[in-house]
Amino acid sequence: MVEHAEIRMVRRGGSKINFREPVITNDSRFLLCAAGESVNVYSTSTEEFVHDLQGHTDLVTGVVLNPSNHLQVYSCSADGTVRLWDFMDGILIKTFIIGYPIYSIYVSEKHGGVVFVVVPMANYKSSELFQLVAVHLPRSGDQEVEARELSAVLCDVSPHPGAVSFGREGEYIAATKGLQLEVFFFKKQKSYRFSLKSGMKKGVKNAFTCVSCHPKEDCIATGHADGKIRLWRNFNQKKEYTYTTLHWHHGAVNTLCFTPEGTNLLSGGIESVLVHWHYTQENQKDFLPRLGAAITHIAVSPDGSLFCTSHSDNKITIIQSCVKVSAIIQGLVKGDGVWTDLIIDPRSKALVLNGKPGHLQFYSLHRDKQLYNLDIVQQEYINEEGLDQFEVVKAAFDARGDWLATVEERRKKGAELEINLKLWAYDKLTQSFVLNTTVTAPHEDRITGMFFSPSPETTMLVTTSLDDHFKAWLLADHSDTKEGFWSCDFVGGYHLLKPGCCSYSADGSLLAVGFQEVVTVWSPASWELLTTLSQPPGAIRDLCFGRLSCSKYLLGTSTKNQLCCWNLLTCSLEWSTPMDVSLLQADPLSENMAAFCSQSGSSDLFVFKPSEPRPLYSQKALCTGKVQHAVFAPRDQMLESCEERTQWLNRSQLYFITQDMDLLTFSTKTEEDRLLASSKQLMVDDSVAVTPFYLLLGKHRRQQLEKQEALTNPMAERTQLPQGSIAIKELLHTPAHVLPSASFLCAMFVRSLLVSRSSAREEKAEEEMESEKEEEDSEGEADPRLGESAAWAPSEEFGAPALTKAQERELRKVKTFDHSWLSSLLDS
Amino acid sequence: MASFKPTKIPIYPKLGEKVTPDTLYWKNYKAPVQIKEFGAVTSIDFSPLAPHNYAVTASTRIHIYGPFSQEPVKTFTRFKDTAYSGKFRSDGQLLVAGCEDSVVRLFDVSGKVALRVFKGHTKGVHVTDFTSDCYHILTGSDDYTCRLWDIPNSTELTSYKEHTDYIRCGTTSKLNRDIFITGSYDHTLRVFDARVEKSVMTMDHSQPVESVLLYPSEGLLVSSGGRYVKVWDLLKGGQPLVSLKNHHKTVTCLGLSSNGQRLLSASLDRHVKIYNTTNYKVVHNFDYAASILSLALAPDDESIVVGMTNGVLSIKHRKSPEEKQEVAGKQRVRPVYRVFVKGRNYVPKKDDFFVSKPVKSHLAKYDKQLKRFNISKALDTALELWRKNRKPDITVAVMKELDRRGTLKNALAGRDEQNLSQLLNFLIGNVVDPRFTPVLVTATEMILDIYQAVVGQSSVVDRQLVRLQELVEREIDYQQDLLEVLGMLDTLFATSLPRKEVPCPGSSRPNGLAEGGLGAPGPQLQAA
């Protein structure tokens, strides 16, 4: 990260959460995972994000239990340390300095107080020779140790970490490499190899790709690339072991898992099936289909009662038993590319940008999560290799969000492209977007830009294509149909030139269009060509209109290294600057605008007024490679910084995406410090199995309850725990055939969860039902009065004109309440 | 886990005319009754009286038709030429009927004799009309005098003698009995007060007018005449309001529909057009089969009636709403109300604990073996379902999905001679159609590839590849014959655009979804 004085870049969430395989903890109530250079928290019921484990300064590569002491966890990283914490509370224990990067980390019950790590080769730092060795962790109280007492175990491994399993017992470890698995004995301390023909005659590919070991029996299965799972034993001899070969993937086999009981092995493949196979009975398999992604990790509870699946679209899977998936954690989805470019939302504020293939995901910023996934493309998608998918490579919002409007394309090798324009409408009832409008092939060639007009009375898309022409669609009239459909409105050209980008002015009374090293100006109104600009040569790369008080400018860039600014009143140039900018981009809210040149295999900053020769923020060598994506998105509220080189940020933040998919933004040192502070107030405290959510709800009866008894005595009952309560002390203590209904019992359970008040009425009420209980208790009926008692407490709070002294007493109390969670709720 | 997403059908925009209000209204009437006249049908009308029969005028003869008739129930036979211009009193109980021998002669409907004989015109009587007070008779001749008669003393008021050539059409109005409109050959409209010694307004039509029409309301006049159709302002004085060229020979007759908010006018280029009297554009159109000289519509357009130049009188009757009903309940032969009920209106009680079931989604055949990913079974199963019901969208779609899958040639490859037959039948009878073009040829070129070891070996199959190829080549001509069509007009259009830097407006390209055809010929070419 760089620092600036005042503002810095800051890597703003979207870290990979399926680089390494999750954990679940023994009470199988949390996930832990490395996501970039931190290990995250889950909860696995509710799948929230609960805390992050911070410390590590490079990519953590492995995250394991302790097997001594199931509330700890280990963790390595590339940055050469293995380091000890307690998750549930988020504290680092120790640190471990190895001094190598290490590529995984594993651990076993009957090595204690030693971990196996993979590094590189000690005389080869640069090479791809690793190696597994021992690390004695020493028993020392400091924080920090250093761990030098390395032993070798084996040597030319693979740095993947599934390549590597730890046998029965820890007796032995079994590693796979190319075609070779060796498996090394401990009491023996001595190793055999076997290894597998290349078997290139028949144009198999034999190598293993992982290797997991039976918990019980003596049994060790490997994935191959060919999609064959191998089962191996009797190898503890050089000549006698034996195979047996299961076959279902057709691709490789990415991941296997024994369950701890060793009854089943799970596999998981590119299929993006997760087969279950029964290990008695190896003919015997079930599957879970339709995972979304290939699975590329999969991981057991230690009671074996979940899974969980790594998916490669940074997803992690919850599945119960095998059967039913309950959870799904989902991070910023990172294609092979974004083609949509960063786009905002308007409605929901959310960073909306290619997720899985054919879908567009919707990622709230704020609270670094995806929101929802839009399936643009619907349809089966098929996990098969060297398939052309339809891809989503345009998308656009109207100015109030109720359209959206995308483009799909598929290109088959030699045959002609298929495009498809979408149109899709916001749909209030359902808060999602609702298909309108189906283009098949809108266009004959590659669509190079499509945006909405920004205008709010007109509701017009532009889309521009290589097939010389650029079109305007319209929302056709309402009059003989309900709903309105889209229809091209007009076609226009310019001396058979490739449009490559276009524009609206910010009202939308103009737009722009650039025909390769010409920019022609129409009003959309009567689709008259205004005037053209020629400039000096290179092809138009992006075109973008001032904004405000600057709204009479056009700038734009060339190929040829030109930032050009034209002056629409006097359609004159009115500077130009020799400039490689790679993007170009206008904040909506002011008149800024931030261009991204690309010197020397970095990138560079620039964010500056139209009007204004000397730029208002500048930021050299950003990241390396070509910033190509980046949008301002609005703040939720303003910020009132004076200064003039941050007022820029006052309303909007710049975010951006580097070439290796990294989500970065600008923010200055005294937000981070409000977002650090907010952050910690919400630290867990004590209890477990909790969320910010549950904590804010928590948190907010606990001061509820002690205001009660600091006020009323009689209440000091009702103040216990839930599990104290009497209702619940009666559920679970008296015998079930005794027992009351179970729609009596729940309506008492429930009431006893819910925020109880004082009032002495309500009291006296509730005395009587404790009676009247008792009584029905016996008839076994239930009892109508506790409905009705239900439908006239809300009345009483709100309705009643005339208010009693009971009532006067209660508003005072509400008063009272610290309504601080509130304020906190709305902040965050 | 997401589940099975069907094959998307994609719906394909509808060739043809699009289905608006007016052409339901338009085409809901039966098949035409055809009677054969013994000459050509010059006049039509429809008495006023229930149950409204007709008067069809032709040759020497005036038949009248009950309404669903085919034979007439009265015939008048007594004129010594060809008659013209049958009308009935508003009353429905005279008719009167010009004549090529200069005499306008006068029934009673139910008599066979003429009441009246008008003796006075010198040539053939084309135009006669009862006025509006029902004891006048309007008349207009070839020898360009139009007269008023005295129906009780069967003797001439008066005579107008403005004109300059024949006068050929005529109306009274509904309203006013003193005013009446005629027009003539002379290219000119004259509107007349018979109490005025002279024509009140002149309109120039600038065609010889052959029909004229007044509006219900009387303030809107609508002539023919040459390939127009004119409208008068007459409450402005004659101001033309619009012209209408919608036809490609001379429109020799004008209605109006019952409800006076659409017009139709016949041609001698054997269409009937119906326009919206609103913004005077063409709603509808009725095709005949020859050159129509007489229209007329029934009270409440229960029927349309038109005479023919070749003697035919085609009736077309509006279909009865019991009718439309009995074709839909015969279709009916799905599973009663009762089945698909049956659970779903339980209300739960208060107490109920619910158990939900997951909704199990159907999915068609076709997708079912999708999902297995049996491709060769899909394939089956959608020929199957073209061959039953003929419509290729659903197989197209299917062998879409198969090619995206990258397995089309395993689901096409192993086929027998006879399910291959039925591949070929569905190729020959799809591939030129410009929607499906871009999968079938790809699927074309793939069988050919399988199949061309064994070509030779079936007759079947043999006979069906030449056709298949025959069917290429005719059509790759016909898209070659287009694209010079295409750059034919291109310059036509060059030509006649003003030399302006304005470019090309979207016209000749309405939207994307037209263009298929063209882009076809590229792929046929490999196919061939």
Second form
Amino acid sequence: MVEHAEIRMVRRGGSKINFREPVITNDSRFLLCAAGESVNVYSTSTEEFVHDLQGHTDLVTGVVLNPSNHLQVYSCSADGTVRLWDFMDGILIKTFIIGYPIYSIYVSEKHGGVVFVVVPMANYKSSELFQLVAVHLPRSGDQEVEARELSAVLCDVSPHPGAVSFGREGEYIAATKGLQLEVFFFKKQKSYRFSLKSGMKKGVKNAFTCVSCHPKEDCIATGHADGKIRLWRNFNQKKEYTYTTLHWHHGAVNTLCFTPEGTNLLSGGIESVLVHWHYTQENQKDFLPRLGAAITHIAVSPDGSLFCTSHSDNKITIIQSCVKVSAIIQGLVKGDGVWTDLIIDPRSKALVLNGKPGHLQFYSLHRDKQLYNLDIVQQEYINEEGLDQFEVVKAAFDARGDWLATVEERRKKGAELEINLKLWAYDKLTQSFVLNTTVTAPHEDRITGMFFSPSPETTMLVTTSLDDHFKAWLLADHSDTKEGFWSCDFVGGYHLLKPGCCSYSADGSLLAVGFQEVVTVWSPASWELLTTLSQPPGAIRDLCFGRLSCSKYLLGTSTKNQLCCWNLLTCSLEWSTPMDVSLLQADPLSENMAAFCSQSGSSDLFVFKPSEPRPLYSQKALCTGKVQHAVFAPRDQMLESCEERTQWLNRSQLYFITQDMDLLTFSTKTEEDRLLASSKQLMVDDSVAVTPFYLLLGKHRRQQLEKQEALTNPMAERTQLPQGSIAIKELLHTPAHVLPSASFLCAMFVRSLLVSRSSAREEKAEEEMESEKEEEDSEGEADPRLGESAAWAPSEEFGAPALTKAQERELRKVKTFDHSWLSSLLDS
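Having looked at the form predicted in complex with the partner chain, could you now put up the form predicted alone?
Keep in mind that what follows is only the chain, not its partners or any molecules around it.
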């Protein structure tokens, strides 16, 4: 196999952007955060993804700004390297090889050329003891350098990044673990340890959860599991230390952060509220509530103008210093699990799966951004352990994306299972789905499968359930309603066996339903049972029809570790193979199928065509655990690979989710090179910072550019729209609560932008009069003899009629016309 055909598994999107504390650049224009094996760069004003910094081969565990150069960042990873990046251009400047897995990184302006990292005390990942070491970065011209000068600072520290903090501009460093606080002074080269009692009644509620040091004064703020915040002072002496206690959080304090000047302390926890403590007035505090999910990290920009909070639902909220949310960067929400499978929205090509509790999230795989959430349950979610609430367990789209079907369940202890089937219609006006029909208790037991018919002639939904039946739901049109509603059209069964799965053929002419060990094939047009298919022992786990040239095949997996293929033309078993297939997925754009198999605690992948005995691609030990959810997503731009092993990636891309909720996909080296080249086209604002140099030369340069543009582009001299009109000022500067209705303001605003016809005609007439006057003046100056001969004008001597003004203008134009080309022609 040639090199460009190599296939590798990558994290294309959906990485955890809340894994580590984000970083805001000095000018507050960009936000950087660890995202899987790369560092993502976002715009703080537009929320858009700018580009990513790729180079690490394992999970990125920390990102910090370079104190000596505000256009550079350090990143550390579990691959044992620290990398220096130019984040504006996305260029890797240098790689420092540490040789140990790194769990967090810290820098201080006072310690130039040194980074502080947390590494295991033993040279293997499974060590439970960690130490904070100072790494002296060597100065070398090589891009890849081995950093060998390491010195231990603190032993037995927590690998959590919020457990270590620099204080008083780098004079000391504080670390917390369990019930102990340790402070190390660099000047004295001495450390002090302070311990708290575990508490007689509340167990280990006094345990430290996070720490943050005051940037200007000797003060350390620590968060605790009981929701308290302690401010430590006089800790440079072992016995004379003091602390004061602040308490608002009812749960554990997850994160603490001082502002750059130390005037305020920010805290967050499970309450989804950002608490703003005033440092000089400890009893005074402000709140920013309802941020949507538990706060895990807080970061502040170096100039203090922006705050940002990371949340447990994989979200970063950007907040202005006036405590106002200005932007939200939402990643793929990863809850406790995925019950709906992975689905592709036919309209937006977005990945659809479970999001927030009771919601479906629409996630763009190409932009790595959540598009929106759809509230399915439409009930207030109560965050309380042991409370049974509705969960979305099934979802399906029709072929055109006009309809969405969802199933929600709630099982109470000692009570019957509650099931709701909901049908949603796509509304083009709101660009979202609107609830059309709700069916309470569509089945008497749990729904095991749900599919729309792909046939364009009818809109039909089929559901299978453990109540021994499958049902067909049909959209009925009624003249008294604007849109039809759904009703049950057919109820089917087979010898009181429980149906576990179903599948439609590509044209919708056949429906296959698996009743335990029997496969039944039905005609949806007449609901006639056409045939039953036999197979080796074991209940049918999954069914899937072939596509395109392989549409005559039906594939199924069983609980007895068998993968079977039936020929529908002969109604016989074509072939079978012993495989423990946990998931079978068909590519809707080709004949290819993907089978994930479980073996020895890991998953293997086989990509094949039902008509060929040899697989197109296979990979062993894909990931640990079983793969339960996967989907083929259509490509925006088709690949043109001719290699046999990579042709299955030309039209679609295979995505799957592991047991650790990581979204992975497959990519070729050619595709990686193309993405890397396109990522270098930065979406950077062209505005220039107002510096003294710009004030001297910027104005002159701008005038030159305007002149050059006016010469090259005649349309640049068109009439400018009115600036500073009363309507615009009223619209932008008046408080919203006193403004008139939007319809009134809109009409007023549009009229202010229009140029009236009368004024345009007047300007045109004035221009014509001025041009006539200039022509007359130029004639008088060009030929003074005309004034002498005016006495014998031919109109007076011979009685010729007088000329009109229009005829005189035409004669002047003929007179001024250049006839030199005619004389040169006669001379030749």
